[in-house]
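Listed next as structure tokens is one chain, alone, in the form predicted alone.
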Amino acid sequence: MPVSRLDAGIVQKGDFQLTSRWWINRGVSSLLVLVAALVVNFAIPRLMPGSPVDIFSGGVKLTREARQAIVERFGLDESVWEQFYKYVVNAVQGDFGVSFFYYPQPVIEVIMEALPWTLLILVTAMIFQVVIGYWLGAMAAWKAGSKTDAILQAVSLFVFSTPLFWVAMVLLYVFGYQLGWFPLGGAYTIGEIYESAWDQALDVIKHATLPVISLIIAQYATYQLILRNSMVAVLKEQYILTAEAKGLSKGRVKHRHAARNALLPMVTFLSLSFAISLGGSVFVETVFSYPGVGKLIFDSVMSRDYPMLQGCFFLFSLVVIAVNIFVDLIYRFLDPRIAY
């Protein structure tokens, strides 16, 4: 039977297809990263001071027998290697055990309840970060050296150097406490009876607005600065002068010819930005008491909830790996000349 180009792992230039070798290499490298993440995720909680038994007991003084029973119940009396072996085997199966703090709820069940809230604010914030960073970066590059460019860069550098938790606290104080425009915390109004699904959606949006704005302010400036600097170099290329000489509109030259060819560095930062936003969600969700994975991690650190921390960190590792693969695919779409 004839062998197709796809079966043979051959890709023609311009085809949005990837070689089988790329998928194998990507799979192996992702697996190695995941193994390293498993080791780090297991080690970090156990390096923290304090005992989960004390947190689990709620500060009540326990007898030696009761304390030993809790230790045995959660397998804390086993050696580190035995705990690590069980952790890896169970993690591969998607079982991270029972939470210390949310006992007797399974870890994966608690995470799945919190994950949609985190994805809501992260994905929404990233869309606005990219759009705002793109438009402001393209504007600054097109007017490079002007007052507009200087103002945009100054504002971006100021925003870039501002701590995320400080931005979140200022927004909460001004728009939540002083003006009362937005709720002070939570993801929805507890006990509220909604007349329609639209009313419920508006309530959720209202609670998510300040956390999303905090994340947008924290990251949009980086996208703007990267695109601006990359596009300034592209605007000096010969094909830009040729496009202008052909009489193409300024908007077409700016966006179709200059900005698109300057996007690759910005896309490179996309995966790193998502990882930073995941870490930033811990601060944002804690400030706004938002019931996402970030708030879950903070509570788990305070309660020495090893299984919950391991489950959250493992989930973050999977998400970052998936986003990196997605960014590689975007690379291939933006520039078909890139061959994997």
Given for the second form:
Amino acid sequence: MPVSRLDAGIVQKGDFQLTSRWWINRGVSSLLVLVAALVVNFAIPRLMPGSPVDIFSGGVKLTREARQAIVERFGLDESVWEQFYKYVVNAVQGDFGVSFFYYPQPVIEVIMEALPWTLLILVTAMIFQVVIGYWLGAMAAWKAGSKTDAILQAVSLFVFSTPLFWVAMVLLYVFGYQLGWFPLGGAYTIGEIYESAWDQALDVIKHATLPVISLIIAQYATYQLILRNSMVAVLKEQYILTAEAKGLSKGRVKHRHAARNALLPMVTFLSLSFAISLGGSVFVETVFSYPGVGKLIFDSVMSRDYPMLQGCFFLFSLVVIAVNIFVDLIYRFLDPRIAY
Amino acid sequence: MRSELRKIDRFWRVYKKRKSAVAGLIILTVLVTIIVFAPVFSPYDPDAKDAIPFTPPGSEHLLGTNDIGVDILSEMIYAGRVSLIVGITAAGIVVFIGSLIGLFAGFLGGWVDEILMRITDIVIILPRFPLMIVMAAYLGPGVWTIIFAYSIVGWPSLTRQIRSQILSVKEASFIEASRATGAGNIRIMFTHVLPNIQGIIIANGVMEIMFAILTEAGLSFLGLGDPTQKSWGVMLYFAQIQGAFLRGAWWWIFPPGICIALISCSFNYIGTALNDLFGLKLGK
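Pass me the form predicted in complex with its partner chain as well; I've looked at the form predicted alone already.
To see the whole picture, the full complex is given below, headed by that same chain.
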């Protein structure tokens, strides 16, 4: 079982180093994902039935000149490799073309305006997911085999099977439309003049509450199940018995000795969970008309704004890659035995 | 035949001790019965638009009506057909692809394994819902679009599990024995390795149906489903855009979601139980 040497005091904090090998390894695998995202983005419109020009123009009837402009913009009369080269050069510079819907605003500009809102609700939700998952998972493991454990597990499996967008709809209906406790959509009250920064913050929090709660419900259960399972195994270890025999308090054994040593699988799940939540943001933001990237994706589907859709997908891929590297760093910090 | 029956009997005796697994089976049986015999259970024609729009639930319409005067209960029973068929089809394809890749990677090892697992790692990292949305948006809304998009991104986690199972079966002595008789790789893979992990494949297949149903609902909710073949997800899409909230039509919002949750939850309970039971049988 993963027992952190950091805990045992064998490894000093200074021993945590990032070798150049680690960076190369990380760099290569991140680059591969990046290339995959680019290839997918590049290939999908070109593999679709019909002329690429029609697809890139969103099915709108065009003049000859406009068709010619599109052909040149994407290099459609050149070879596939030249097209791909052109595409990558543009993408690396953050140029995903011009949005059909927000014409003539470039895709990247629109996305950058939306991104902070998505990150706000995602990161907030993530903190709560981990804390709640930890708390319930530790409780279930501590009482493994009991009725509490069985109920917690059954509930989490049920929550796990409930579609996120529907949870969001129910929350919106009950707490927004019926009880009126929370606003019905948006990220802030439009046209409102705030008396103080505090008022403004409160307004933003009020608008973010229901979206954040939806995202929490969508993911906390997985953390709970993961921690429970790894902690049940840790609880069978000898040093738990030792800790109890030393007369340490229940809480101390539970959190310092058992849960802490069972944390690693939960940490591993962080990056995957973030990717899942990114997908979830599409649904939550759609239901709550929250002006983030997720809502942008939905709107682009509705208006067939392909450049925007591809830009969003590429950006999400970038975010996921960054989070992966970050989680890997945390992991290495927690468990210095991991070598690359 | 006899021994098969005895096996099933022994299996059932362990299975029925798990309350959640039994509950899952009961819920699933009830739902599937209603869905399969839709004409018997549905009180109205799901395409008839002759009731008063936005009628609240009452004796005439148990779950009320929607914006165009369709009885929601009838619509929902028929929508279950689409959700279930799409879910099972998509899951079937994913299980097929996932098992095959896992089988080849795990059994052949070497550079085949290296390449296949690299691809798996990449597909697993790419944000899957956005990727499916991009694909579906280009292909245009529809049932097959959803099945296709799900098949492309759904297989990696299954592949990883199958592969790790294969790695442990591979070392078994009966594999070595059949190799000694001169059996080739393909033959060993399909006649000896695959049958040995069929339990795990079935358990994962059941879980996969849950993921597929949830995915179908999600993509349909974003308007990527077929509006003429309503699934539960499509119903909720229309509820969202046709003012169910403003009209306070909770009877249009709650029931389809509860159906999705119930059916995927029952698959989840059954799949979890099967996974545990088959995992035990493998002697771990």
